[in-house]
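Next up is one chain by itself, shown in structure tokens, the form predicted on its own.
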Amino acid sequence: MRRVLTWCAVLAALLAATVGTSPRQSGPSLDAQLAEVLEAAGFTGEVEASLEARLGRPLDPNKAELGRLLFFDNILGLHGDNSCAGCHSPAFGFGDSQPMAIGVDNNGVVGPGRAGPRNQRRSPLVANTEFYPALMWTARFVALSGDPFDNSLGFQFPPPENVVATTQTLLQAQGSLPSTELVEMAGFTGITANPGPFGPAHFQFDDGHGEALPAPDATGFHNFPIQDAVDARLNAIEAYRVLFGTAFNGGVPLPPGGITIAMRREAIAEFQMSLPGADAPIDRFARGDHDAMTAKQKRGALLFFGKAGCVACHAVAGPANEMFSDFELHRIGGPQLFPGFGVGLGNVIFDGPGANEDFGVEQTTGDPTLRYMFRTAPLRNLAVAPAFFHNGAFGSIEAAIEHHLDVIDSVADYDPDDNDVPADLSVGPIDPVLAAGIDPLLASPISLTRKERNELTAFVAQALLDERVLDFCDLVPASVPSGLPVALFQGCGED
């Protein structure tokens, strides 16, 4: 697995000189020296007009509009029981609209008043994820050349899927991969787990009638038999066939067994690359409209890229891409949070002798070295989130500040009340944690007044907001092909 670029520490050292230890104040000297550093730091505000570039073509509407009716639809759950749109509300950015996921066996509500039973982790951001060379809290999905949009090398998944060489995009391999997670999208009746070193490498589904669908090919990706089932349903449908003629078969609907893999993981990617997201007023400022960000914003953004040294894990040159973060893992000795002890609870069987931690990147890895390790949270558009962290243990941007500023302090004084964690949702060993070692990043305190503090929260939270995922409720479709109902989606004009 990758370790962190050398060239972030050695960034965040030379906007530190160049910043000074503390950000001038007011007026054009403020405005020139922001300008200043985010050329240096290799800003330009233009990552999301890259798009049509990078793709080497234009966004296809047929096939986003055709990816937005199969993210709201719960055909690609097995059970018809959730959507891509579950975990990922319109209302909430296109993110979790809870600190923990709720997957699977949900109560049909997507927000505040979304129940079930708890899943690991919490579900990213969608907006601007075209943009990721590694996906997942874990990095389980990666651009092995390091550019999302470059397959030259193949995308590296985790068995069964292991090397994908046949999509344009990282995002486009991904895209299909939730209806095969049991308990985001598949559950747990009629299959049989046939486990790896690391856990489950692959399913057995069966037909209703006791008899096992085909196993996967050599690749485990195209004959997976629980996409192979998710095709099915699909191509039952003759409105989606329709559809998926509209989008790749120029107008000519689709012969029964015609709707494959590779058509829905292109048509979900396209939509969720048709979500605007990276025009933020840092964006604007970068491209020099220097009234777009306040002056309280400006000094947090000269502390973020200079004095608090934020920049060099939440990066913004290079293989980052302009999404504050560089892809990489790190151990930052955040809380543990895990679904209690109870029937219901859960859908995942945590690690530890306890069953009340997440060992990280070793669940995919199986390298202890690798344990509570994470890859750097992206903080665009985070101030619509209602928590942070891969788990959710933080309820604001301000306390997820505060930790990566003093950690030990941070654990020392948690508490799961203060951070608006759920009452289902119990605290697990931080010690272990601890002693694994915190990245040396973050080892020593980093020392800011409250009124530094203050700036650099307004900075994160209202900087790097583009407010136009404000208005994706308008995407909520009133009905969807398969005629599944579509859930409640509270914060979307729904109680």
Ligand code: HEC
Second form
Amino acid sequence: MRRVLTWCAVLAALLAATVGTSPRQSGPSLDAQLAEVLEAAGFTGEVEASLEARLGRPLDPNKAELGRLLFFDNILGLHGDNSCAGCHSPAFGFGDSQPMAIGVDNNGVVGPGRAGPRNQRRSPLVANTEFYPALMWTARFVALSGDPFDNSLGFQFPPPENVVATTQTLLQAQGSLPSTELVEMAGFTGITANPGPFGPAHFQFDDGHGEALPAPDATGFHNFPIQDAVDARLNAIEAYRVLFGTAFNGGVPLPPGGITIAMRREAIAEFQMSLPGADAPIDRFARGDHDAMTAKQKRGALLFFGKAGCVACHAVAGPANEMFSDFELHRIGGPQLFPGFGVGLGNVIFDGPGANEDFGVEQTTGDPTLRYMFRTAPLRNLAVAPAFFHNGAFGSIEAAIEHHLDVIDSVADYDPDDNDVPADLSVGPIDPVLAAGIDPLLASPISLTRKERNELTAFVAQALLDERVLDFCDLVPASVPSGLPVALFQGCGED
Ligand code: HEC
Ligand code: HEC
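How about the form predicted together with the ligand, since we already have the form predicted on its own?
Everything in the complex follows now, all chains and molecules, and the chain you saw is the first one.
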């Protein structure tokens, strides 16, 4: 009897698996429905293919290759202890390997074993960011035209940059900024305490407090002393003068002083644009390959675009560039996490009376009505992320979605241990967040059955994943032109 039961269970499981995974079982009506829904939503699955047309030129492989080396080279961090890849890890789709970023003063490891003072938020995935009309969790770097490839109205950066830049794309404008972030790359100490391997760095902090701004350059940026110091470091390295010459000077090596900040940000943006990331099952389905998604994912998609209401914020049409975000600001009541401030804790002083909150957009605008608001998170390739929301409060895509379905319930039951939150992060107050009011679209619970929740999760986790992001470890260079050590990337086969 027991044996019979077991066999029944196995058979049932097999059947369920076949129905769940075989696209052929889905039947024409599900396909037809989804095709119609996607068309009505303005989703084409062709955004990745549109890149070079939007850019008005082909990608430049020499610039992208130079950008790759810069992305991995600690030379951009004044104390030689962090690179872009230190926070945007290739083993995690060039996103964070941690729930909350650890920047300078780290242990040289990128991955679950990374240690050092926390910053404030989670590093987003950089693949596809060229399509974002507003960058950062608080959408504070903005293409004023609404189109990140259209610089006619400029790209707005709040203080301390305080410029409307006129680089070719928004992403280009952003590429040089992390080097001036003290907690991310520059470090806190100047000449006396820690000169770094490339000698004394004479700079002042561009904290926007009381220093006169240097004159703007042709793209609108003020060249802060930290940036000049980074440029001087690059110019001192012959291998970089050769590589920048290949990318920007017809193959002729640049003389010392020839490497500029504008070249640096262009190369880094070119590398980021060269990363694949927007050819997922949903894109292939939209282009007519109806076998690209499982029946379960298709049903999840119908919920996402239908009764679960997700597309109202995680938009695909127009300025969303099929990135599953309206790039607008919303208050959706996520739990707060903070590392504390001081030795062995964090190096950012958090907001609020207890210094244990993140005021979100208010930090940039000073407008208290925008407190706790964040940009609708774009949803592509989240399957490779270790944690979710701006601070990594949720440990799975499922938990992140569940939060939306019943915000009050989610925060009442919130347990950091269930969400793999590291022990150095504590939970901040939620009452002031709820008191500020939840976005009307999520203010009352959305009722979905367990089966529907699973389908919705399958759609977000699997159907938006471009599997090529799993190969980003191939891009880790064996060495970088500065000769500085390349970090150890856990998950890239070397842990
Ligand atoms: C200390 C870790 C750290 C380093 C180093 C770092 N970043 Fe980031 N990056 C972040 C965090 C955290 C955010 C989000 C910040 C926020 O929203 O307040 C971010 C945001 C971004 C974004 C915007 C993504 C989006 O979804 O809008 C891009 C693009 C980016 N970084 C590229 C880079 C590049 C290029 C470098 C190197 C020049 C770099 N980052 C260095 C942590 C880091
Ligand atoms: C009112 C607008 C709104 C609606 C409706 C909405 N979301 Fe969100 N979503 C957001 C915002 C804002 C964030 C970022 C929150 C944060 O970081 O604190 C987010 C974050 C997420 C994340 C985490 C992404 C990441 O990178 O951490 C997932 C997953 C997600 N939403 C899925 C959904 C699904 C599925 C639905 C439909 C049930 C939905 N959302 C409905 C606004 C919305």
